[in-house]
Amino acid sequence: MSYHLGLDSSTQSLKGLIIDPAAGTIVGQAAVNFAKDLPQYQAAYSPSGDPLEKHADPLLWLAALDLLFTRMQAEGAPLAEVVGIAGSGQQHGSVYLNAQAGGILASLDPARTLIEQLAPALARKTSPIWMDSSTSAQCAEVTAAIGGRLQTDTGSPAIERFTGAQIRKFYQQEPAAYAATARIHLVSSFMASVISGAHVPIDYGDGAGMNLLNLKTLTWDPAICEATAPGLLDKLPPAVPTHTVIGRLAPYFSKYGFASDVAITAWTGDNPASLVGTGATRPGLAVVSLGTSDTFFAVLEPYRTDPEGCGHVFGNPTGGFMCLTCFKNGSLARERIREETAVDWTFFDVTAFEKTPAGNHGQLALPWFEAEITPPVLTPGLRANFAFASAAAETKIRAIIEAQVLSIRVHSQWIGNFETIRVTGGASRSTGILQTLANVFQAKVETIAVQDSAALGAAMLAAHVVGHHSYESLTKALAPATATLMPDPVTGPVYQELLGTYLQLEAAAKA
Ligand code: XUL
């Protein structure tokens, strides 16, 4: 048996999933929720007590490692049949180690656990992660130093939350640490390293989240590392494209079951994972992820930036770019609205939509609550074009689902026409969502079942840089569409028309 393993290192759990590609199935799959598993390690807290800070403590995904490990080799998971392993991390977040890391990685002792071992390599003892967004006066300075460049070569304008900017902020603010540090990793080249028992590369798709890797050359910019830290250049890892073998599993692991000659290849950010494990990898197919927070993401075919700075861009771990766009207020601005409205979930999936027409008389309201992020708009607050509290339910519900997704369409424009939609995420329960993103899209919309794209699409790049199975089975066979919604053209008119007033409610937002 060749079996493929997966690991995807989020803020919330390192999960893992084996994947038999030959028989198209999952053969093992556990988790360890860090708040529930390891409650003593902080996953998202602020050091300095800053709001806007968010670390953790990497010691926490170090012992979660060896537990999540230990917890599959006790359940039976077949790691001894593993013959290639990925992983994907949250993105941004990066972890400081001292010179001292490369030999202790090198001679892991499988009879001491990880966290003891490690721990002295720790140049720093927290890690920033994507939460934060502490770094607004980085971001400017960076700006202000490399100008419109820093968005057209990196994929992104500066983003508090991107690595750069944390790194900028830790050289400023611990100038001795700083120097003390031999090599960042992110999340992603840190558990690769780990598992690998030696320094590894960054791969394109999440190192494109740093604001520092220049994508037209797929290198790391000299000026723009300059300007972010002093001698950062010499702290980061290769850039490598993400179908690279990186390594071999660490003899420290056998501990837990596995073969003595495991292949690993490059991790990378989840975000790019999940582009894999939710089958998108191809051009004409987005994928929109209905969360807490709602995600557009899809292959970008040829290289360019989001004229409005909203869309990242990644590199696809199956060659290329891809984008991503994040909508923050998604199912939080949902719940809110079923709450206020006392509907159940039936009313506001299915029922909302039957009692009103598509396009909701051109009724609508966007529902930032929370500041949002596309477009950026920072005053929070509900914005109708019609009597919002009066109204009945069914048309409040209307106007704001279809105002998130005239978003999506508007601010994923500049990426180009989609065929066909994969839904992916707990609000694609709803009918109503499916039909107005097919409508407003005049796309197919399929959705899938895939719970953990992530890990998921850790375990297909394995399979195929190490087994050699095409993208194309894999998908067939483990992230297949579970119903199909097809567009009424009827409606097409209908939305074009009422684009014009979301846009006209966005400009006034924004102004
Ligand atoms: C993407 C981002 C998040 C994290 C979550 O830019 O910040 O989606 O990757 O883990």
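Residue numbers count along the first chain shown, from 1. Between two forms, the rigid core is the largest collection of C-alphas that superpose within 1.5 Å. Everything numeric here is computed off the predicted structure, so don't read it as measured data. First, how it differs from the form predicted on its own.
- Superposition of the core reveals a Cα shift of 2 Å or more for N329 between the two forms.
- E370: CA moves 2 Å or more between the two forms after rigid-core fitting.
- Superposition on the rigid core between the two forms places the CA atom of G24 less than 2 Å from its counterpart.
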Second form
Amino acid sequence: MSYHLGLDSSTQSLKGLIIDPAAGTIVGQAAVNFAKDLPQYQAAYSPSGDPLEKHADPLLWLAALDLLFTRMQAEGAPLAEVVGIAGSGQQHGSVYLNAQAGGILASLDPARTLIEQLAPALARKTSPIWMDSSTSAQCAEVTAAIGGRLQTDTGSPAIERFTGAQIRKFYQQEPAAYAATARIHLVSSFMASVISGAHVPIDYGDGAGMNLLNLKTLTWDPAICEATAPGLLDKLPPAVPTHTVIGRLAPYFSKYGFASDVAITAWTGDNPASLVGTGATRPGLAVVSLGTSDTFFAVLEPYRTDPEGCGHVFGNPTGGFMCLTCFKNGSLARERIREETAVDWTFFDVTAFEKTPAGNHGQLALPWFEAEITPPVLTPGLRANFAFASAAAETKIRAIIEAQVLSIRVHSQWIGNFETIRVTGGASRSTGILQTLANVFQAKVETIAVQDSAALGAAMLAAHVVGHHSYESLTKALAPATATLMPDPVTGPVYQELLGTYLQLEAAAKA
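Switch from the form predicted together with ligand XUL to the form predicted on its own and print that structure.
Partners and other molecules have been left off, which leaves just the chain.
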């Protein structure tokens, strides 16, 4: 039997999922929750105390990898039958390695942990991640140097969380550490380098989230790299298509029961992997991922960029391009509102919507508890057009959910209209949220059985590249729609009117 393993190193966890593509089944899976399982490491914090700064401890990801495979082995996962591994990582996060790293990766000792061996390879002890919004000055500097070509050629304007601005800030504030950096990886290529035992390339899908990859040439742009930091081009791994075998599994991992000749394919970002895992690799189908952040993404044909600069273009792992709009205040905002209203999830997901009408009498609330990405707002805080504090719990809940969904609609209009939206992520269990999506977009909403779409997408990528299975057959077997909700046409005019109210509230919040 030939199985394929997908790994997803996300903001809050590391997941592993093994598929049997011939049978169309999942034959093993496990996860490591960072807060629960590895509380001694920090997944999102500010080293300087600046609330706009968000970094992670890269040792966390190494500890999680050892723990995940230990757990999978103990649970009897068929690791020995795995012939291909692919993976994904939270986008934009970066890891900085010194000149020792290559030698350490090539000689990993199974008798010692990954942390013990790779800690000395870090040229920078922390990794800025996608939640960081502290690089406005660096974005302005690169924009001044490159101009509008930055967006038209890289798919995005200069963005605070994107890797290029983070690298520039590092170079400016810690020049000696930057000079000692021999290789800069994304989270995805760093993890792939660890399991391969060598420095490996960055794929187009994740590389496009750096403001450094020219999407017209699919190479690192020398002028943009030099405007970002001197000598940066020499510190970047090469960029390659996602459909690239980048190496073999390092002998270190044989202690977990893996075979000796497992192929490793290029890792990608979590959103490009989710495009595959949700079966949305064809035009006309959009995906809403309701996770730590909420994202809206779809295949993009032809290549173009968001005129407002909020949406982004990444490489599509199956070829061509995909577009994405990200909303920072996703599940964490929903969890905070639920806690503040002191209700259980059944009330939040179902009862609140039964007790309130579509449109909520025009009452909306923007739950921007973190500095927001879309639209870009650096000052956190909830904004409402009614007396939020004294309102009933159900009114508060509908107010924030409808605002979140209306924001997704407003800031995805540049991509086009879609008749079908697939929903993934933890909040895809919520019937209230799903019906709100269907009604606001007046589109059919589908859910899929597997909520870990990035890990599933990675496994499907490995099965396609290594096992030569078609995406059509993999999607049919592993990512079929499991439930469908139709829009209520009566709510169409209600939300069209509420859209205007939302735009006024957003404009006032940005003023």
